[in-house]
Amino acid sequence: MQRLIEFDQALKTLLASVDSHVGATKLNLSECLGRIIAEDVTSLIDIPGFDNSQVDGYAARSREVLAGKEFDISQRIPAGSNPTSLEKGTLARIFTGAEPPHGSDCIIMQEDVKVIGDQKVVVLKSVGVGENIRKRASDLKTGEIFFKKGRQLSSADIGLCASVGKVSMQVYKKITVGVFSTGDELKQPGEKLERGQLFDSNRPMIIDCVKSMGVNCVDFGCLPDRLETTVKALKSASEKVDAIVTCGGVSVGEEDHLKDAVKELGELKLWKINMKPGKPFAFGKLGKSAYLGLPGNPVSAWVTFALLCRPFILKLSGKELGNTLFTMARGGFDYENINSRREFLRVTIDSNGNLQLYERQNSQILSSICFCDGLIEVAPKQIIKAGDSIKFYNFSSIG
């Protein structure tokens, strides 16, 4: 009987087989949301590149501010202006990101003075030397590294770039994903379904699964059970794409073929991992092009695909990956393993943050996955007690 992989392992070994040499390409920096960079990406200057007030306010000498105290207001300083120096005596009305007049060491918030007609205010407290002032280079300096290569950018990395006035960036150019499903009972979406037959589902929801990463996806469509197209089609497609995902097809029945395509066509790394859902996850190699086969329930599917084949898969665009895929949560249930496999079973956040088990755990129930919040990973035989700390796989980190 052959041994089980554990979950642990299989990661492992997916992400220590990846030797990506991926190109890089010159994008402007519009283009870049979502992309993988392939340089490290240094500050071109300071960042903010002088001292400005971070609230609207007063500048003033902080060693002459005492509470009750009255002043006169010597000028007004809107960001973007250039001011003169702070009389003494006197407070300096000023606005958020404007730079403080030289001789001032701090500003007083607008809510911290009591104004008295136009040009008086009396302070309502007193203020230490810096306070409210953002100095310049606080945030980054210029030559600093801040992006390291391997990151993929969002919209507030993307943000920070312009801010530093980039124009451009190297990234890795996109690899492409190729999705086959199989199995001779399924329909597509729009055709009639006969006695027996179901739709195809897994294929759609994977192939939005590997576009939603950022890299390109061929749809190849769903294989008959027949062992012979099966081979004549995956050949065709590991020329084509960098990595090849199948949903279905690799479990132990007299119609599941593609184990034995693979192992025609090249190598078979990995199969069978000790996890419940997805036990029947393949993992191996088909020419140059990596081979990735999911289970065909639609909840083992997905749950394979989110906590094997992504990370697989970004880490083959290039991009670094953090230590893990989860954080630790609060659970608010009682639970037993009583198997000896690992458990990844489906939970919502109820309102108090806490995790809560799903009514209906069964891999077939791919709603499941819909109107739930993440999962959470349970060791052979472990129990947990409602206050636990458990992993928690956020669905938004992983899905």
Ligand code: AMP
Second form
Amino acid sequence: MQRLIEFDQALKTLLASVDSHVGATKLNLSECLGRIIAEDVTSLIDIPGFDNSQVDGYAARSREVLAGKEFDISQRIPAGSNPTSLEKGTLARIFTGAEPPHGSDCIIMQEDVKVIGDQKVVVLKSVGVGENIRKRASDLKTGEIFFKKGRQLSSADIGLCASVGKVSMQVYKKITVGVFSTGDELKQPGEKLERGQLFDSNRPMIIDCVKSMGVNCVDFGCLPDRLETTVKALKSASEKVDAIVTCGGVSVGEEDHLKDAVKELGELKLWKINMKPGKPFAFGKLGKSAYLGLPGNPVSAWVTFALLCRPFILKLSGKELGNTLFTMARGGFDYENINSRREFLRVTIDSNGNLQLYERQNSQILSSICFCDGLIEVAPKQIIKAGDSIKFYNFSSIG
Ligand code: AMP
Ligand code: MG
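Requested next: the structure of the form predicted in complex with adenosine monophosphate (the form predicted on its own having been shown above).
Following is the full complex, with the preceding chain placed first.
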């Protein structure tokens, strides 16, 4: 019997096989959301570019300020204006984001003064040096690298790039992933189901998983369970895309032809993972294209896509991956994995923020993915008690 490969080892093998990236292209910042940067990004200016007030209030010399003391207001400084030096013994009215006048060293919040006339206030409490002043370059310094190559840009990242005046970015070109489903029993939605047939749900699901990652996707249709047809289709696909994902036909039955087709055309590097669901997952190479074979059961297809294909496709797209895909979260249930396989179980998050085990864990029950919030990872023989910290893969970060 073929030895099962440990999940961590399988992921490592997949990621280690990525040895090059597609080329880069220059895009306007407005087109860069979700794209992966192909260069280190350096700040062109200090952020903030000048000391500025953090509040609406009054600029002062802190040593002159005492609770109960009355001051004249000698100038008014809105954001964007150019103040003159602060007259001794006076305050300057100042607004959030404006530059404090020369000579001042703090800002009194407007809530901490009482206005007693047109140009007069009484300060209600003393104030320390530097209080309520945002210092120049406290966020970014000129010349500082703030994003490393391989980062996938979020909306906050776009904001930070705009704040240093970036107009365009070098990003990696999008890779293209092709998706096949396989199986003589499958019909497409809209067609009539005969006895023993079912609708092809994996292909639309996996196509959308791919698309939601921001990469190009080609729908290669549904393959019959025939070796020659499979070989021909995979060969032609491998000339068109960077990675091929298939669903089904990678298990041990005589109707499962994908592994044989991959062996005939290229190399099968990995098959059968010590995980549940997802055991039949396969990985290989077809010419210059990568091959990822997902099991046919819909939950197994979804889980192996999320945990193995997704990180692989991201790395192939140029992304530097973080340390882990999971976070630690608290379980609200007892469980023992009596299996020798690593389990990925579907869980919900309850109103107290604890994880709860979903009752239906069968790998055919796709609705369990829809109605759950994530997966937990349970090692072989691991015993979980309510309150334990568990490896948790939140669907919002892997789905
Ligand atoms: P296989 O790995 O091809 O033996 O498929 C395992 C199970 O998943 C079978 O019950 C198939 O009918 C089902 N299956 C395979 N492919 C799909 C698909 N594209 N959509 C829905 N179910 C599928
Ligand atoms: Mg099949």
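Heads up, when I say rigid core I mean the largest set of C-alphas that superpose within 1.5 Å between the two forms. Predicted model only: the values in this text are computed from it and were never measured. Positions refer to the first chain, counted from 1.
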Taking the rigid core as the reference frame, tell me whether residue 113 has a CA displacement of 2 angstroms or more between these two forms. yes
Exercise. Superposing on the rigid core, does the Cα of residue 220 end up 2 Å or more away between these two forms?
Worked result: no
- Task: Using a superposition on the rigid core, decide whether the Cα position of residue 68 changes by 2 angstroms or more between these two forms.
- Result: yes
